Structure formats: C-alpha cells, structure tokens
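Only one chain is given next, in structure tokens, and it is the form predicted on its own.
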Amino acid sequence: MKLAIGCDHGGFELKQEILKHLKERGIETTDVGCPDSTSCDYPVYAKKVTELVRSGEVDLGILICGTGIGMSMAANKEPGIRAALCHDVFSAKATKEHNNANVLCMGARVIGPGPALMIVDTFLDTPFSEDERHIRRISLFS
C-alpha cells in the first residue's frame, strides 16, 4: 500500500505522530508538506494528495488540518476523490465499507495522537464492502 499525506500549519506535529506510525507499519508514504508549523494554506496541501490519489501513484491520502473541515472541502472539490472527515473510528471503519473513501481528513485540535492512530489504522485495514447497494451509491457521485 501506498500513501500520500499533507497537512497545514494546524496538522503538522499530528502529521509528524502519523508519519511515524505509518513507518513502524512498513507502509511507504509520501509526504507532500506542509514542513513546519509556519502558517500557510490547506487547499494547496490538499491538491497535492488528491493529485496522487488521482494518477493512481498511491492508493490512499490523509489530510490534516485543525479542524479536518477545510481538507476535506477542499479534497472533495476534486473529481474522483471520495474524503471522508472522520474524529471517530466507526465513522473511519463506515466511510471505508460503504463509501470506499480514498481520502482521510482528521482535525489535529479536534482529536489526540491516540484516537488519531487508531483511526488511521481503522482506515487502512477496512476492506470496501463491494455491496452493490454501495457501488450503485458511489456511482451516482459522478
């Protein structure tokens, strides 16, 4: 598995936890920025995932931001890209069964590291269901 994940000023020590986490797993990850806590703008982090999570150069994203609200409006603003904004791992484990999300967003002053990994993990290791109740619902999304 390959992934991509950003953040802005809000998510960038969250990142740095996940970033982590994700190597102690063995799973390669691109980390497309931001590279400190410096202030800067979340649409540009998001483009760079969802660029990734698009061409099909990495099979998952995560964004991460304060609240988790601007990333994924951003991130779902892009053809193709199914974000899901998730503070619980129900709502992870859901978005990846049902709705086959291909991109994560998390708010870093909304959850801790802890519940934060567990919902990564959630994410990560949630097959889609491939009902056909859900494939015919995420066909109307185009």
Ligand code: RB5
Contents of the next structure:
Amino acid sequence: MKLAIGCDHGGFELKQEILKHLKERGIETTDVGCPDSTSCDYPVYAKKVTELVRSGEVDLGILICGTGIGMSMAANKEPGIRAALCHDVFSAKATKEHNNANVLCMGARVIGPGPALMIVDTFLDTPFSEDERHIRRISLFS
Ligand code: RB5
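Alt. form predicted together with D-ribose (RB5), vs. the form predicted on its own above:
To see the whole picture, the full complex is given below, headed by that same chain.
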C-alpha cells in the first residue's frame, strides 16, 4: 500500500506524528508538505494529495488541517475523490466499508495524536465491503 499525506500549518505537528507511525508500520508514504508550521493555504496541499490519488500513484491520501473541514471541502471538489472527515474510529471504519473513501481528513485542533493514529490504522486496515448497494450509491455521486 502506498500513501500520500499533506497538511497546512494547523496540521503540521500531527502530520509528523502520523509519518513516524506510518514509518514504523513500514508503509511507503509521500509527504507533499507543508514543510513546517509557517502559515500556508490548505487547498494547495489538498490538491497535491488528491492528484496523487487520482493518478493512481498512491492508493490512499491523508489530509490534516486545523479542523479537517477545509481539507475535506477542497479534496471533495476533485473528481474521483471521496474524502471523509473522521474524528472517531467508527466513522473511519464505516467510511471505508460503505463509501470506499480514498482520502482521510482530520483536524489537529479537534483530536490529539492518540485517537488520530487509531483512526489512521482503522482507515488503512478496513477494506471496502464491495456490497452491490454501496457500489450503486457511490456510482450516483455526480
Ligand atoms: C487555519 O487557520 C485553518 O483555517 C485551517 O487549518 C483549517 O482548519 C481550515 O479548514
């Protein structure tokens, strides 16, 4: 599995924690930035991660900003992107099983690294259900 991860200044510290965790898990990850906690524009990094997902260069993306909201809004503007804002493990599991989400968004000002790493693991380790009803519903996205 290959991942891409991006953040803005609000998500930089949490991104570092997630990168360390992914390295420990042996997961190949492309870090598109931002490179430090200097103020920056989250849509720039949403675009970089979603481009890698859309091109198939990576399987899944992770985006972190202060709330996760701006990142999820920006990511979901891109065709083929199903970005899910998750701050709990149940949602992370359900959005993979039901929505076949391909980008996980989180807000570093909403949750700490403990829950965030559990959410990341759940998101990565839960497969899409492949249920016909879920395939049909996803196909109805415009
Ligand atoms: C940056 O201050 C903040 O607006 C951003 O990280 C994010 O929360 C936007 O949705």
